[in-house]
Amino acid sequence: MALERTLILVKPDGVQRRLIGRIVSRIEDKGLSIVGMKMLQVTPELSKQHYAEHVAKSFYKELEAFITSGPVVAMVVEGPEAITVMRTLMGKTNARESAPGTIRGDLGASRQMNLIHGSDGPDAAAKEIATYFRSEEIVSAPDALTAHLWAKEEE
């Protein structure tokens, strides 16, 4: 297994619904580490940078209006296969189709207002983390619990 980092955003709907703590708890309960976190307002410019591949698509204006509608909480999450683990923990994009036990399945009911964003692969994670965080804002520290979460060869 590879130790990975991924970008996670608690979207404006999750912030407005006061679900930040519940989402953070789910991430930590899974054994992943949050090595960077901040609240910010996504600007139209930041939205265009983050969603560059969607800017020319018909749904982009609605996407930008949503992601800029209120603050988000951005996190860098680290752990073995963190990208896949987080994608599974989040559930399907359409919360109505997400399985119980997932963040979207338990807390959401919308395709668009689906509470959380997570990078979909290593290249996207690297790009998205660099979009939201400066290197000095990411702090990895030895974790005394690591030996109780996964075997050394899983890192």
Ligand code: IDP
The other form holds:
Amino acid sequence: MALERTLILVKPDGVQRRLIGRIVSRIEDKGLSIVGMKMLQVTPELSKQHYAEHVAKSFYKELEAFITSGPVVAMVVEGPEAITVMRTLMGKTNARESAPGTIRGDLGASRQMNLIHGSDGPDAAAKEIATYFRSEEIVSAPDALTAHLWAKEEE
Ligand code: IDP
Ligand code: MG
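Show the same protein again, this time as the form predicted together with inosine-5'-diphosphate rather than the form predicted on its own.
Once more the chain from above appears, this time first in line as the rest of the complex follows.
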């Protein structure tokens, strides 16, 4: 088991729909720690870097228009297996197919406007965190509750 960090975005639809608080609550309710957080505007250049694996795909032009359409909230989220835990909490890419109880499944109805981004593996997480955050913008996780959230050997 491993203490991991993952890069989360509340996408422009989540910000416009005033869902920042509810999405952040889901992450905090799970016991994960937010160790970095800021609001920013994704530029076309940043979009191409972030979605490099999708740039050649037919939906990329629309994806770029969407992700640059308004501010996002970027977060670094930490916890045991945080990358997978967040992907599970988010639900499937197509919000229409995401299970109820997940962020996308409860709050969304679109394949493109699916409210939240989360890194899909350790390599992506490392790259994406470095893209969005300078090291001094990331803090240590609050420690007070961790003894009640998971066992030491799970870190
Ligand atoms: P993920 O966000 O669940 O990792 P990816 O397949 O990496 O999903 O796709 C990145 C983002 O591109 C999705 O979250 C969604 O906003 C958008 N997207 C994915 N597939 C499609 C599609 O077929 N049409 C339009 N937009 C898509
Ligand atoms: Mg992805």
